[in-house]
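In the block that follows, a single chain appears as structure tokens, in the form predicted on its own.
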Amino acid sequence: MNVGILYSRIRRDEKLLLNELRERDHEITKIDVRKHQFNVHDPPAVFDDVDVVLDRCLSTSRSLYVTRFCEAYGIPVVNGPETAETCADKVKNSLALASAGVPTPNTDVAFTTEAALESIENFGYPCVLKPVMGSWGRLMAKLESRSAAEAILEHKETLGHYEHKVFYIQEFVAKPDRDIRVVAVDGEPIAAMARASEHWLTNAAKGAETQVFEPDEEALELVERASDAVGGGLLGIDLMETEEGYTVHEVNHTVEFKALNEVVDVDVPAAVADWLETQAAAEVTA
């Protein structure tokens, strides 16, 4: 199997994988997307012979566009655009979890400040304030005020950015000091952490603390529906325990796995590794 890797930046999860894939004997192909053209009739020749295409842009637009573009090829890629698209951007992705039926934290989607601050004020304080695109918890922000609400939105509208002025408002869920993070192929749970901190953020990448969590039957549940909602693949779907059950507030399509690979006993890169030659053995026999 010829797996071709998309990248901007060899990370550990990067490197983990490929050596994995290495172990197996596949052949790599690793494709830096900054130093290639992506014509609309013929594909690059960096993709000849590729088996199947894994996406790990650290870009979010490169990763839209180069997952589409490798769909127009006929080249499979993993996620496809159309999962890549609804999870990259938070509107997208409540609008699909929520359309699904699958418990998600209300929100609400405003276009000025006016709008947005009446929003605000109607889910009461504390509320959260974020971005449309973005990861790892960046430019998140926990409103306790109506001055704090009036200054961020202020913010917000002169940074320039198109994004900044789609305001994605949402109730503050009280969890636990964790919320958990399933790593799963099109909704089969390969392992499962739990993140913690005092901050009301629980990013590992923020230094939350992380430790093995084992799925009860709801929380498997939950993950199967997610995933089908956006459409499938290799996806981080992350949940927030409330008293009334569990809630599903995202699910991230080019997902780390290098600090759920350190605390689980189950060998992450190697199930990822089978389920990508499932991916390419399918594509053989369709």
The other form holds:
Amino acid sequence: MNVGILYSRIRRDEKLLLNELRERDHEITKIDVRKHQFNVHDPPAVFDDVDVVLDRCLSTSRSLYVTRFCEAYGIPVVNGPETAETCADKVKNSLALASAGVPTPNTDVAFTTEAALESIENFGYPCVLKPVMGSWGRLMAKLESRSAAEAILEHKETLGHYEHKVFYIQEFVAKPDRDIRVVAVDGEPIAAMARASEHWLTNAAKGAETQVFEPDEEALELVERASDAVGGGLLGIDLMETEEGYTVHEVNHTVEFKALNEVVDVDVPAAVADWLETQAAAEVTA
Amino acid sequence: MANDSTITAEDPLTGDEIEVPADVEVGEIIDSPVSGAELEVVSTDPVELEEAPELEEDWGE
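Having seen the form predicted on its own, please provide the structure of the form predicted together with its partner chain.
Up next: the whole complex, starting with the chain shown before.
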């Protein structure tokens, strides 16, 4: 098959995938989204021969728009624009999970600092303030006191992009010093790891230590339901352990897997390539 | 000196010769061992590097 890769940066993750696909003798069409124009009627010529497109855009806005264009052009793209849209925005992500009955941290959204402060006081301290867009633990705030909350809200209102004036306030989940990342395809786990840190943020991008995690039945079920809730695809599903069981705090749609690949025995890029092959085959028979 | 799995290229920020993996490809991001900067491979024959764009707010997974 001919796999189109949407990108603007080739990270280690993309390199692993490219190598795997080339080893299988698939053709690769690298599509640097910075170099093309996306017309509302006609696709760029670079899409001419692709069987399936894999979105690996690092930029959320590029990912959202180009996957939407692919869909409009009738070019199969994974993940699709609906999944991307739901996962890229923490509000839509939380709503999708909550609507599907998937346990997820209790969350308020408020549009003014006064309303946000009221939410924060209702949640009590600590609670968490997150940007609605963003990754790698950036601009996350654990609020320990009213004075800290007031200061951060003022900073966001004064200095932030308009998206920072959508205040996403979440209960603080008293998890063990780790969270769980499961990479799954259409709800079927490829592999999972725990990310441990003494810091409250346990993102691998923040330097958390990673180790293999074997999901139990409850985790497997939640992964499947969370995947369905956001529209399926190749996803990174993040869970936290609580005394009442797991809670799913986020689903990622352009999932990074290099850290996972280093700690598990599973060949993650090979499993992703297997799934891509099934996606392309499904398009041929559809 | 570069070994079999690496080749040399010029760090565009410092002018130093740096080693990069021999299998680099266009679009790949390299951390310069000299300047510490992120460099983007813009050509592979020969390997040419440019300073990679700054991290933007909506970048991530």
